[in-house]
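Just the one chain here, the form predicted on its own, laid out as structure tokens.
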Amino acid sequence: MTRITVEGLNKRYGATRALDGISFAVEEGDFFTLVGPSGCGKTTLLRTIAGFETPTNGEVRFDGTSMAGVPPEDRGVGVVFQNYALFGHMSVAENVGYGLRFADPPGGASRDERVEELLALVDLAGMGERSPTELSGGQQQRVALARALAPAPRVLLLDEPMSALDAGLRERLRVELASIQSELGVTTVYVTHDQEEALAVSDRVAVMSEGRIEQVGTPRSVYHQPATRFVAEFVGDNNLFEGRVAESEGGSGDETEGTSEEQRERGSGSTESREMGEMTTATIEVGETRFRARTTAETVGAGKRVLLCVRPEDLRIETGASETRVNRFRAHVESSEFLGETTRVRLDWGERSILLRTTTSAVPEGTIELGFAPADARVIGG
């Protein structure tokens, strides 16, 4: 297993930043995940740690030896690019072995014996004599993957391998992904766009905008406990309130009442709570109301300019007895969607527009209650 180290990556096209002092780790065995929209690096950053890319500035390392001059193919990473790259003139079989062109099997084995031992492990068994035309696009992917694996690479780059699949389907591979990774143990750098996928994967993800990264941590980290507006924004939905802190002090242990055991974790003793430092509790403003937040302290002083974000599964429904003691306002239901296991409905509060997922069987109408844990909100430094 093998871990990459990216230390302040610079690349230019022209006057056209495309990369802007990227760096973080990739510890041996990680499955990876760079998410971000089109266009804010992710593909040039893949490419650079593959060798495609030669960096302006900054350097890949490789357990740490620089990767400065090696090419692809002297690199050890397989790599599984978005149109799968397949040889239709070859058979399955052959395609699976054009990836041991740069090495030996591993083990002693014989071509052919891995091919055989790749098709299997990526359920492709007895299809090695078929035209990659005569498969759908699930099993081509897989083709791919076998063959990027062929040669055990150091490290497995996938440059968004299945956004073209439909959604059934891509959700089923993705699981077979990362149950091959997690079995092989190869470090592996994986990007996409999708948000929901990034989260079901990965190990860690790393969220980028424009060139740089926003934010590296685990899924929970990343859902849970946004660094910056862009995160917040960009991964899932979100609630945004632009407030200002009226006062911050040490929290009482009652703030997490009416939160679900995995929130309350969250909330105080998770270990992405504590990765985020001392926490305590502030009072926001937002317009003429008050809102409690629990924070870190750093975050957080008097007068200081904040976003508050409430995810819309962390609202609730008030209804007669108090189950929130903070955190009530009343909003103005505008629309509802029922979506199978929850129903997303559209609230109007201020002129504010307000999301909120719920589980409940009726469909809420006219002017509701809401609430919120103060666990179950994030306080973005302004």
Second form
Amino acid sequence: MTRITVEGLNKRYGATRALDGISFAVEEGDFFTLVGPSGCGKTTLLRTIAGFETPTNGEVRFDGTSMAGVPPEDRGVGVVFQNYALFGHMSVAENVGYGLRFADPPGGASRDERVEELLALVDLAGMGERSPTELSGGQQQRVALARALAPAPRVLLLDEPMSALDAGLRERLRVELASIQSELGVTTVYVTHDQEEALAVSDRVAVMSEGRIEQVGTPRSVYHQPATRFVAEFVGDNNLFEGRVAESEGGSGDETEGTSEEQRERGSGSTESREMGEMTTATIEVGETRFRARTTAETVGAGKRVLLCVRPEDLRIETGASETRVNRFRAHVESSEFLGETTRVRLDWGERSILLRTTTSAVPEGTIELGFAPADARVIGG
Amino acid sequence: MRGRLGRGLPWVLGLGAAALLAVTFYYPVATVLIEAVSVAGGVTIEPIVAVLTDPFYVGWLARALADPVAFGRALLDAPVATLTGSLGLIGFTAYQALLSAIACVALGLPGAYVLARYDFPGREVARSLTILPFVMPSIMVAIGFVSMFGENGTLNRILGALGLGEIDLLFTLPIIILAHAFYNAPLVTRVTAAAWENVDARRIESARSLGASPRRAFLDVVVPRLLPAIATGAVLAYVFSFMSFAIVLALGGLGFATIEVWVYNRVTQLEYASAAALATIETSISLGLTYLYLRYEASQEGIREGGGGGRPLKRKPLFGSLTPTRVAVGGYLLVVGVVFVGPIASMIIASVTNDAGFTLANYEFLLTRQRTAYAFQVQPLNAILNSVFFAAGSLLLSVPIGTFVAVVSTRRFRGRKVIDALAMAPIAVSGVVVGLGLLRGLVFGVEVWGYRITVTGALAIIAAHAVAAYPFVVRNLTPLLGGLDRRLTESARSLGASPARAFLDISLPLVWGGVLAGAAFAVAISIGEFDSTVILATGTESYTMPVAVERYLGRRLGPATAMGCVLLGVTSGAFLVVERFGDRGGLL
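For comparison with the form predicted on its own, provide the form predicted together with the partner chain.
Entire complex below, previous chain first.
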């Protein structure tokens, strides 16, 4: 098992900065995901770890050993590409066995035994003699995984391996992938543009934008405590309000303001944010309206410009006498989309557009009153 | 580490390829250039200036430079006569190339239209055949044209049978231009048809839905796609016709000499200095033209990328009710029959007939002459054996060099374009110039540290053939290698393969068809090569089939046609390999 450390990585193509000061660590056996929109540098970063790209400066280390100048073939990395890159002129077994031409199979097995073992692992036993072109997309993807794993690599690198598959198959395969990964315990770096996929499979997630890492954390912390505006907007739907801190008070806050179920069930998920500092309740002015939000003390000096984020599912439709007394405002329903499990409602609040996700089957109409718990709001320093 | 091929291997291959190119191409051509600018040890541009101010070479341009006023007056009096009356050798070369390029477009465009827009049995075969003239030996094409259009040729027999009298086209400008069209019109057809087939029908449908008439949609959507392809074909036809040698020599004679023929003439007269000056001027022009062409091609790349992937236009059946277009297509096919099928068929027929009717005497001659020939006479079997030997030699050289150059030119690195240009320069330098350089540089010998190193004619010929052939290996392989997903070799690398190993295990098997096609091209080019061989084989035993054909051509048309048919057989074999394994869009 291998620990990957990336330190101060820069990659420039002429004037373009593909990677701009990237540093992070992947712990032994972790499933680590790089997520971001296309062109954010996540694939370049993966290719740099694999050794296909040479960084302009900075370093990749495996277990503390610098990989600078080490060619891909000597790094012990297994790579699965989006298009699988199977060797069309070789059989499935020859594909899986290719890496064993250069390294002895682990555990003293013969080459053929190892190939059989891997094919069984990915549920393709007996398919060895086929040509990769005869296989379905999902099967090809599994051959690519078996091929990458056959020489027992130190590190498994996956570059959007699911994106060519249709939705149902993608979900099934990512469960399989996660279980194979945890079974083998191989340190894995996974690249995807699909934030839902990133949240579903990873131990830890790095959100990237324009060559930089915006935030690294567990899927829960990235979702619930976005560190930057970009993360708040990219990961899941969000309502963002630009505002100013009117006042902030220390202590544990007003109990009567209510805590959401979400906050209670989050539990361990929010440990990282607790470590960030003492919690406080701040009053934030958004236009004429004042909202209260629980946040860390250091983000909210009075008068500071901040961004208030509220998830659409944390917004509630207030009907008459409700438990929440604060953070109420009236908005006008513009349109709604029925999504099955939930309904997504788009509302106008003055100049601003609001997203609301509700599970009630009755679609609200006209002007309604919305509210949210201070603990469900997230404040990002401006 | 097991199974590791030395990391140094690519470097060794690279240096080897570079050294071979330096010895077989750059050094010889450089000696020609140096000879052109040095007189009695000093550097001077006098020989080149002498050529450029001599009316014999530059025609009215010399008059205009010498006496601009008088020339201006003459120009006002009779502009056309003044300009076309005395073109000079260089002017004539450019003029015939221009006419040839126009003829190629005129003859090639309808073919592109038929191939792209009509459906008929054998359409794919016809499309494949457009590559055939390109691998045909130029001297064989010349025999074909003599058999078809010569004094006793097929055309005159048909005209005679119809009671229409005779025409003699041999040693005229039209037959030279027609032969150049035979060579290069299929090229225009090929590139234009490819562009036409890449037009996305949905674009036309969009234009139509926006209110454009069919004619308007054609002008606005199809024509902009075709123009770059036509320009490409026309420029290539111009460059090839500009440097054409065997066809002009055999069909035009010294009366219609181009620069290339005159360089050869100077060499045979042992006047190497003026040959070098002329060769330098020719090479500058052809390199300049090729450079402009490559610049143009590069500027078109972005435009071409947008094509393809779309739905192609629907084809109309060629056979059906008689419409004016179908009649016109029929007329065109008749012209194709006369220009393309006629010469080849005439050559085959001429090889097995004499005045008495069917005979195999011409083929017998190829074998019997062997036993009775005097030492100074051409022995046919020797020519065949030499050709095979040289083809094998140039194959062994050109395939590795070409493969290496293709690999390098598909990598991304600083200075790649320079290496690309240096590696592809041979395609823009005429065979006669390469032959002259090899003769003066290597065969006559070069002094290194007091030792005189000379290379025998046979080795020089192999070098010349390899230089002529390897750009075709490159041209066949580059699109395939460029189209290879780099993630394939990266997968192999991540699994433990060294770069060389990944190339041998993954890339090479996947582009193997291109290697075979390139090898077939190399054989065809070597077998058919005439321009440099005729210089290097002068006065030696190293004559090849094309050289033998040229020597027979004046006196014995029969054996020349028989040997032409042997060449045709070899060429067709190479064509079948190219067709079977080559990447169809790959050539040029």
